[in-house]
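Consider the single chain below, provided in structure tokens and representing the form predicted alone.
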Amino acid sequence: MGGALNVNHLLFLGHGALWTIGLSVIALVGGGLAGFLVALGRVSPSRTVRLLAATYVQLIQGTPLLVIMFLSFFGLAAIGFNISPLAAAGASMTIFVAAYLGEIWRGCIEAVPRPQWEAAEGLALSRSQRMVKVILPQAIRIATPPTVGFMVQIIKNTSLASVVGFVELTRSGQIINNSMFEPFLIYSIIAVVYFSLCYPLSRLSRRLERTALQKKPALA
């Protein structure tokens, strides 16, 4: 792939961009499922469950994603567990995203107006029924804008997967640059691709946030 920039280079970057999207989807789905459990744990009536969930959030949020990547790939390999770069990157991103989405969604659950909780209790609903039928449907509307906004961070953080050898957009750019030695050109293209992925999500997040603010008086 040496020489001047050509179609093969662009196709290779496109392949890396697809893997960036794929890894982002893995992180969002896996982290979303785990994050939902974390959010429920953070508002659990059990003090032990709340403490465990809070400890997980504080531990992961206080640890750089890069360190989690190293532990997942090199750390496990050092004790005899060899996993692929995709598995290490996917697991690391899932663990990382779960902590942040769990905390975002915990705040959204607690943002549901207190009269809604009291009204559900007045209907003699069990806690699980209150959550499913009353609280969570309202919390989902509140959570949508910040969740979409956080997807931008997920996409950008996938670039760290290059340190474990996973060939996503940033890593593919590094490989091409090693053969061309045109860092400004290559990384400018990469920046444009990241911008094209993230900017629409940022706009969508702001639009959803404005819509939610306009509907807030009606929900109250």
The other form holds:
Amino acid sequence: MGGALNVNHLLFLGHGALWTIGLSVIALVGGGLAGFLVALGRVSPSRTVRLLAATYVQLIQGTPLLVIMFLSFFGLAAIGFNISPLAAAGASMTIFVAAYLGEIWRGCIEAVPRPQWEAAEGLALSRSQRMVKVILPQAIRIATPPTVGFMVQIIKNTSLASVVGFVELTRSGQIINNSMFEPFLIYSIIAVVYFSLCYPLSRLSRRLERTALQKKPALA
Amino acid sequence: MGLELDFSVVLDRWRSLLDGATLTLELAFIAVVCGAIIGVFGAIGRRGGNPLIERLCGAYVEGIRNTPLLVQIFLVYFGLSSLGLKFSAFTVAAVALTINVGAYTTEIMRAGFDSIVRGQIEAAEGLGLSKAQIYWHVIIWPGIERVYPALTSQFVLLMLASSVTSQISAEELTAVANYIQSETYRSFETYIVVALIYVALSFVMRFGFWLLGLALFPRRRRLGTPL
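Output the structure of the form predicted together with its partner chain; the preceding block shows the form predicted alone.
Starting with the chain above, the whole complex follows.
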């Protein structure tokens, strides 16, 4: 693929961009499901569960995603589990996203006004009924703006999957650069692509936040 | 299946790990100090009233916050060398991290400065303070005090993110880890040890910032709440 930047290069970058989106979706779905469990664990009535969830969050939030990537790709290979770059990147992103989304969502669950819990208790709802019917519907509304905002972090962080050889946007740029050595041009293009993926989400998150502030519930 | 973990070969290299950890903290320290300075000026620029400067600062913040650090590092690394400037990997890493954290700091500090109520500034004007004095005593310090927790979390995240500079072979902790695992073939153990070192570094940083906060904001310590 040597020579000047041509259509094939751009197609290759486009392919990488699709995998960036794909990995982001995997991370959001996997990390979202696991993060939901983490959030529930953090507000669990059981002390042990709370402690376990808190330890998970502390450990993952204290470790760079890059090291998690290396651990799941090279580390697992070294102890005999050979996993593909996609599986390693997907698993690492899921582990990482779960810790952060779990913590964000815990905040949202706790932000539901206290009287709502008490009223639900007064209606003699069980704990799971209280959660599902009263608290979560309100928590989801509070959680939407920060979750959309965090999707920007997810998209940006998929760039680290390039270090385990997963061909997403950054890695495809590196591959093209190896053949034509125009790093400044190529990385500028890549930066623009990331920006056009992330910026609309940033704007959306900010707009959601503003409308959420205007529609503050009467009971707060 | 070789599921026998042997941490001794990794721990034998504690000297290199210590050097790497020191370099990680050095990088973080430089970026935090320079980033905080950028943040103060960026936040002043974003609310200063001059539309051109406001737009420039806004473009900087949005541009950095919506692109990955890895790509920014490559851009600085190859950008400087295409200008014919040759710097060490450490310098490039420090510059890239500073540019990165500066944007986040700008945004956080802007929120802090915006939270100062108009009446406070008017009162300071009424007392005849100069514009610089008003900024320093009424806007900058009280503003930073309010966003101090958010600011310090961002700085801890920056320390963790500095691991990415291993990709341009700055010799920080992650780069040391890569080197050790390629020499010992003990990847799993190496990265576990390194992950735990990072966890410890985050704790140390949080504790340091907590102490610094007590020293910087005595009012906060007295009242137990940010004013």
